[in-house]
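Next comes just one chain, in structure tokens: the form predicted on its own.
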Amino acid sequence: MNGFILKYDGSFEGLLCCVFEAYHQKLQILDIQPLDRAADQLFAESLEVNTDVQKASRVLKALQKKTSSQGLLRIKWTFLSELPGMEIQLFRAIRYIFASEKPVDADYSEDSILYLAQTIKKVGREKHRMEAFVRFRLTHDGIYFALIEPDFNVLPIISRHFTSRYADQEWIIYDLKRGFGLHYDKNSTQFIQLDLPENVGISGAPSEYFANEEIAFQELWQAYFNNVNIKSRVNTRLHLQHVPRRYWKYLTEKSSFA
């Protein structure tokens, strides 16, 4: 055999613990992948780490020695970009750093770290246009809630922004592509799970779900919205520039229910 793929739960603790095998078993590692996503190579043979917390803990020790914050930080945004092969590339940055005497977080000689200077930036990016473009809808049981299908999975950095910024009112932002979301209560922000029925919509209020004021409210901000928008200044190639046509499902301008 030449070398191993280390498959894992999908967890950043899981990743953690493949790094520690690699360097307690002393592995070639050719490749990490999730489980699901994982699939076998002819030349390599496959390994199943299983995520300890301990274990995953101890290598995160190692990295806050080794690197800065800002560095730790890279890391964290890769891993949550989901990005095919980021794993590989998160463990060869990970070996660079561990291997260097000097920290080694701006060295962009290193391909792997530039990969990851590269990846937050679109991390980043997608991060600061869902606290942009997240719309509130208000529920029959007062709840402000929201859905979401970011390309990346920026649920978790967000948390921070809208339980600051949202502090007074209790609020649900879902990720529907990963099948999480963030639940406030006003006292404090927790990770959920919960079965949404096909007809909620991205935006749109049905009346089964949203409160009447929140119908009359988007409404009246379409009507808003269409009239000081002047059609003989629009410029939509500097529209698409800001807001690009993905983001549009979830403002309540480009909806057309009403």
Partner chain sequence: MDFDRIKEKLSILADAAKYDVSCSSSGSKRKNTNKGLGDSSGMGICHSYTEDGRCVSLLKILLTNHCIFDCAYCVTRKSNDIKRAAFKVQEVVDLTISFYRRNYIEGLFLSSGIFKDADTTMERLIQVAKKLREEENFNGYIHLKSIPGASDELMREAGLYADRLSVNIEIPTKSGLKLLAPDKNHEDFMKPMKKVKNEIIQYKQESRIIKSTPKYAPAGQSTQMIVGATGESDRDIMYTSNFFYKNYQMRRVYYSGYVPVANDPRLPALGTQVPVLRENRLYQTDWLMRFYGFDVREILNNDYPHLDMEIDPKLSWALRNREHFPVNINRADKSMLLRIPGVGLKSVNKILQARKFRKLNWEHLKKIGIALNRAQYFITCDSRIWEKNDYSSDRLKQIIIQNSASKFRKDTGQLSLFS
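Switch from the form predicted on its own to the form predicted together with the partner chain and give that structure.
Since only the chain itself is given, any partners or molecules it might have are not part of what comes next.
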């Protein structure tokens, strides 16, 4: 019998439903692909899986019984990586978790478990970087506003960090790549979607939107950054390792104000 390629809607629940169907219909799975990225293959049959919240939650509950909260977190973070091919790795890891008598979260000799460990390391690194590299600009309305474009979808997992840290100021962090943001209104944090004008820029302070003194603080920060460098110790390689070039345009201290 040929195997199946499952297609799902790209949501986490959708992926869990793929797991449900694989077990329910005893399917041999070759790959799992989101609908918008799916490619037809000659020798495999493809099957579109509908997302059903109840089926998803059954899989989730079963997982909770077999793995620790840490293990569950790994599954969710791997999903947020959006890496091509992560679905089938997640499927294999979940199958391995279900099949094992004892907890296997830390069995790094199993390929799919190691894949999860390596992927959450990447996602975790970018989560940490976004906690560091977000640069707020103060708008006329008193909102601290930041734009980001992370490689992985880390906005959902940095929410708690910013909410607990900036509890007394209103802020928005917006992911330009994925077209959604987080908004904290001093009470709660919500996902939002905005139509952003082009000229809002990623740094600098166009006077239509930003507070009068905003640009002065950006310049102060640049002045500080330039003065803490020790010239006789310059180490560009190390610098780039810590602050990869792709993030520069979002960093006040590295960008020339647009």
